[in-house]
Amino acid sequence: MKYFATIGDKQFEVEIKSDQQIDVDNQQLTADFQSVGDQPVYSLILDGDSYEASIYTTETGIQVLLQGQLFEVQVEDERQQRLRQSSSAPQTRSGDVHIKAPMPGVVIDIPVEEGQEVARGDDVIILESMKMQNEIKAPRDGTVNRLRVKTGESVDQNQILLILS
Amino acid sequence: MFEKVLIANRGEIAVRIIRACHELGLRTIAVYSEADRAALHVRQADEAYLLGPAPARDSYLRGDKIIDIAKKSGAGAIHPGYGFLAERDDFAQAVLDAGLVFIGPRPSAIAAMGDKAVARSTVTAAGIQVVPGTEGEGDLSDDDLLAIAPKIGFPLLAKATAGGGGKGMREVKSIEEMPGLLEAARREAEASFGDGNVYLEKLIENARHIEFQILADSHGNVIHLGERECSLQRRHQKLLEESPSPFINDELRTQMGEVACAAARAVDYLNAGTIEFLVDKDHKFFFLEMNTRLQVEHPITELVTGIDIVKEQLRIARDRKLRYAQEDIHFNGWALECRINAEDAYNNFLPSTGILNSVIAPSGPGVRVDTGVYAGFEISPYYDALISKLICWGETRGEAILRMRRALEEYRILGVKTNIPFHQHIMDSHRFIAGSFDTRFVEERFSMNELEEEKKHLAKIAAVMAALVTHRESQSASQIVRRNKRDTSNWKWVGRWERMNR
């Protein structure tokens, strides 16, 4: 099974032959790749090199946390990047995004409006949380379509906070 | 003299406190709010009594119930910690006017240094120069701030007066530009605070945050046991600290531990406190303020001096001398402290909460972790993201730099995301190993997503594993699709299934 691993501007092929024979840009490895204790931790000895990774899959891609540096990483097998480069439209992201609470707190600031228009990075709300003034920011472009809290309420983890659209 | 201490804080500082107490023999009262009924506070106390429910202002700032508490429970002495009710001086009346002894300076120290405006003009009266200013002069108008400004000289900031985090600010350069800029960090502060006050203050550039351990007992002997470096900070919040400074010379510390000593002669200090400067890049020291208790920070200085801070302040509530004079305290070595908090250093530094699955903390030669928590321990939303101090000892600043690196990476903390990752980013800035760092690097001149050209490599092996944890994840999920080795179809065997759970 082929994959294409994407970090940033980079793009490393691998190739997965067996449980213990992998290529990376056609240079063959042995790979041992195992998790650790039940926890999304791997531990990976590659050709004798030894490395320990935490990492989670989310909405956006993979996280690999090693040696204190997080890659984020775009995966994919052969038939999705043919699908991709085959489908001639442009990559657009659409609809709505639901903007939720990172933990329980309580909603000191709205600094938006409905209607706005914000900047991937602006400050949509200011949540306060284990004594500290969090801004949660707006992950892309877009419109404040609906706000869901007000200035003062408290909130649950992953309530609705706010939609962009 | 007491014999039972009761502390009157939870998490690290609560741990730590009661180590030095069972080292000298006192038995310790834990006090709890509902959230901590399985800290390990309460876990290793001798005794542990609930407050209430877990907010702050329902359980560890009851002060009325705390000290209820220690009369029942027949403790002698109440220590603070840090943070809560530690730097309130009506407590600290409460707790003497109960009969018992407060672990800290006496409460007129605590208010004289808490007022901005006394805690200056008290220092500017022993002759120690503070940051030029209007802070604690009242609430002047523009005219009046505008006739003080060329006093003060530029370049100076407008701060407000009920602000933090750097809302209501503004750096003024010149007289010309003063007027318009006043009125922005007025209307700005106004928005934030409800509060147009502003007040002026010398900017200092470059400027380091240099603080002066002290030591002080009931028969009148001060000493300073050094300073500390506390200049990475982040919105005002400490995040790394050293000891000593690679700023300060062996004359400068001897003139900056005498200013911080008569600093807290000037207000009859007991116990054990801490003098803040700010150092320009010349050299040129400001009082900034004082804090009337244990620092977090401490366990650097316990590490170069070999002095156990927390035990000298039982040993001076129990009216005991100073064991040591200024010319015994000598400094060996470096240390430095990591504050590692449930905060994601990827994603702005948003806390994290939720249960610690695991936990596996550095140790080896050098190494020091005060904390709070263990695995199976939940980071509750209720009090502050401090999971542990990471302290490392070395012969050198060199060698401290290589053994927190080495600890750093040890350390594993699983279930809640953690600011390990600044620290490993900060350990490898050349600009922190070259020393040159001041009070604005964090928030001016650092980023997360810088790589050092060492590390370059490893986007390959991230790679390959994001591609290999990939594969599994297709692979288990095709194995669910995968027909049955049973002769009967998965169709038939799940409806079988469904109709026995019934």
Given for the second form:
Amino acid sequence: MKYFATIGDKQFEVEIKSDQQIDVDNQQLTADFQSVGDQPVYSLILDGDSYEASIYTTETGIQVLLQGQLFEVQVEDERQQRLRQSSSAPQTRSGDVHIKAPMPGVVIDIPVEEGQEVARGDDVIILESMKMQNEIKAPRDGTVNRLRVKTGESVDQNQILLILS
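Same protein, the form predicted alone this time rather than the form predicted in complex with the partner chain?
No partners, no molecules, just the chain.
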């Protein structure tokens, strides 16, 4: 699985090859990453060099304290990147839009209801997948025509979540 980590204005492509092999921007590294107790502290051994990192999840991303420096990191996997890129595509102005699940998961929240007007970029479904919450956003302005799921429901990839008119 590939991940894209953004720190400031730099983006890094990270591919996990095996339990201890990763590629960072096509550079192969040996890595061991383990949690230390019940704290948000992790042991990282990268190509034989040992590091200790504190990692905190925030509303805007991940904060990593490493060697006395605090980094704000945005991480998305390939599916999330495709979803973000597709939601920034040109708007479709007419007709129904079927908003589908980009991955299998569980519907955590539905912050809209049928008949509600939404703007492009508004959260319409919160989907949990692989212990991460994913905000599914309206691809354009419109009206929620029909909700096809309920909170707590498990969904499959590409299952229609709602119809936007």
